[in-house]
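Quick heads-up: it's one chain on its own, the form predicted alone, in structure tokens.
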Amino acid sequence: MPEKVKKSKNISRRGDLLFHSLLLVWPVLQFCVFYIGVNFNSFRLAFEGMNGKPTFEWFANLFDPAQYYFDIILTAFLRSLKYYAISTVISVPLALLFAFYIYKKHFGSKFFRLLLFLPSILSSMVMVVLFNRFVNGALIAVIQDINPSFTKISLFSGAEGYDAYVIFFNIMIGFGTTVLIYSNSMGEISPEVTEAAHLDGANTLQEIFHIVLPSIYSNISVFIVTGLATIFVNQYNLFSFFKDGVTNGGTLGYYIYLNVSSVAQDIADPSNALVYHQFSALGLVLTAITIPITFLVRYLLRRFGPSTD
């Protein structure tokens, strides 16, 4: 091989190596700045006692039933899991059906796409106001016309009703981005493939399960995994609904936000140090729980998911 060709190939390889290295540097830098750098003080506080010496006291307190906040954290932990599970089980199939409807360009599909994307354009606070006005106004009036004995307090009352209220809202506004991505991914499916399937006698359900789902499965798994990774920091718009009015009935993300933000408003109070230490430890525990679960679910989705082969 001529010497000039060898030099040219070496230069090309070095250029490729430099290019790929620069691409890897950016996400690593983001991780160092926005996770390690931002949370460095939290790491320190989680292992630092009130006397400044290393301790595991804050972690032990989290698992001590005698602590007053043990039941609150456990309830919020379970509620976060419930909200995620119910929202995922309901929203993923519905989003796929809506996306398939748009992908097939059925009647009103363009207008349908706009309506589903509207919650992503407007702020969550605007959607909360509209939702509250609808539920507490128009919906109540319609139900009372059907059943005059119905009272406003009957709707979404009690703990189960409160959960249903929040979950229903989050499912309603959670379609925009997912439906658009799903429908765009479906649009990349070769028309020849679906035409061949229909010529072979495949019906709509067979098309969905054997062609569409395997083709967009990577997008579905990404949404499931990323949602799972943020399961314990997601407030599910509780602050937009209730501000600080739900002290013992929210998710973990909402509970942590309320406590940390409230003590941040009164820095001079010595008891604030205790709150910061305790919630720093809680954050690390939740991270230790979330990471293996996220990787396990990711592995299972890849291992047992549909294949396009």
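Residue numbers count along the first chain shown, from 1. Rigid core here is just the name for the largest C-alpha set that superposes within 1.5 Å across the two forms. Computed from a predicted model, the values in this text were never measured in an experiment. Compared with the form predicted together with its partner chain:
With the core superposed, W26 shows a C-alpha displacement of at least 2 Å between the two forms. Once both forms are fitted on their rigid core, the CA atom of N39 lies 2 Å or more apart between the two forms.
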The other form holds:
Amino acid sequence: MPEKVKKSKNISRRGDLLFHSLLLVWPVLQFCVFYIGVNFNSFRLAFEGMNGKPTFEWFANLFDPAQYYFDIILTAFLRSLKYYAISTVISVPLALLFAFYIYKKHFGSKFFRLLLFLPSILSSMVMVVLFNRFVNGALIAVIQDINPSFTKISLFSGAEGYDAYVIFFNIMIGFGTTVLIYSNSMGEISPEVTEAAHLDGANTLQEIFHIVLPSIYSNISVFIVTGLATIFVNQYNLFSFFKDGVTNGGTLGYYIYLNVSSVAQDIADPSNALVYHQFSALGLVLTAITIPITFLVRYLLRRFGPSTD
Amino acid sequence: MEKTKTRKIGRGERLTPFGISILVLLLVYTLMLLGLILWGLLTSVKSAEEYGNIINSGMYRLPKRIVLHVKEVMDAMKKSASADSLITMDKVSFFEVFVYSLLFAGGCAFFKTLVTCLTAYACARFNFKSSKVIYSIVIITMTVPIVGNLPSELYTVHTLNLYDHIWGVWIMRANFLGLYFLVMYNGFKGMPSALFEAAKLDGGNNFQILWHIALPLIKGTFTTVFLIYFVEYWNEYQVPMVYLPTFPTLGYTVYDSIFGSLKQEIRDVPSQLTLAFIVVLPIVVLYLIFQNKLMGNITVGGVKG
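For comparison with the form predicted alone, provide the form predicted together with its partner chain.
And the full complex, kicking off with our chain again.
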């Protein structure tokens, strides 16, 4: 009898394994081609010369000041860091404040929650068109009507103005998911804890710093780390704003997309193949820079972050 | 206890001076965002002449008469013979673009959600070593950033002959990687195992258990994840631009009206904004219908059913 049960269990286990394997055939195949294969191919392209032989030429080019794109890459590298730093310093505190307001269910919190999320569901290209047309059209017209001596045709010309313009826009449309997740996480704080703190005389700021922030710290660090992981991929909507017309230097994400998309149609063309090799090498270098930075920041945030005890 | 001047508004907590200062910031934000959208809506119903009339402040005054540009925009899309290097088709109607957008966004969202769901089920329900391997792969790919593999991806797509085929992009996107795998995995793990055992005792096979028990229970999460992906792909224009040059989507047409060949046909700002609002209209309708699904279900770990 027990042997019969054992045999039946074995058959059932085999059936489970077969079904489990069938379900995984497609995902595994897809992963092998589009993740492992693509990234392996990135390696191949980065280390392969135009003649098909192994080379370090593409990497050497990246660090050669004589190459015309050396300055472009360097500027784009610094601009990516600058945009990430400024955006994070401004948007994280603002998102936390907005989330705190929504968590407290203050006046109009449902409306603000809806409104803050709205830009996340609208096409960024549409938001760019609206913003661009308004700022460089209607707003300038208003200023010129008030002050006829104002002759600028763009409010944000010049390197600094241009950076402010792009960063401001990206912060404006970027609150949706962060505010939503912060406020939902704050909602999981036990009301007894905050009530006890208030009874002990804690004010709003003390509540934020001693209860709210430690409670949602893991979420904040997740956003900081994931933002850091995409630091060299993020285009900051520069392509939507300017296509190939960025004159003051774009970010690395913009620069990679701009160059690769322009040669997307024909991979057989030797001049296009050159772009594929060169930018694969750039991608590898940037990955090599990003991985340790991401892990280091994650470690530091865990090591020195507040405790929820 | 520190005494602060407070007042009770609505059913929420008392509004402290600190809360009032956040309210001011939120009101400024509201004014900017709603002002921008309202200005866009009003501008989209102005005539091109009225908008361009600088002496009468046409750019920011209220429209003197309502002029709809919808037909004009649709006709312009029909007329647009592409000169953009990335677009090789000659003529494309608004209807075709709409269908391409639905196929692109709907197909990518559906297959990505389906593959994620089935993979999560296979890993959560069956305790094999491969389940742990797949789970670890998801975590590792989420943690390890990979930059600049677009050239290689394009190369692969060309090699596999998937380039410029809508089904090709479906295949590219039909993977299980990302946050929503974890959400669905937790959803399946949270289902009572007694349900599955009872079904097995009643003679149900693995497929019947998946179809009649697991999938109906995960339906809510499936819909939410599908909607999130649908919105994402509907708004996407860079992927169609690179991988589907002869299948322009609505998201792409907005870009094309500013930088590409459509600019020749849609020259004035009111028409450009009309096109922009046509593109966002389906998403706004979806948002209003499913706002609780899209927003309410997102929690710390992602989405709950």
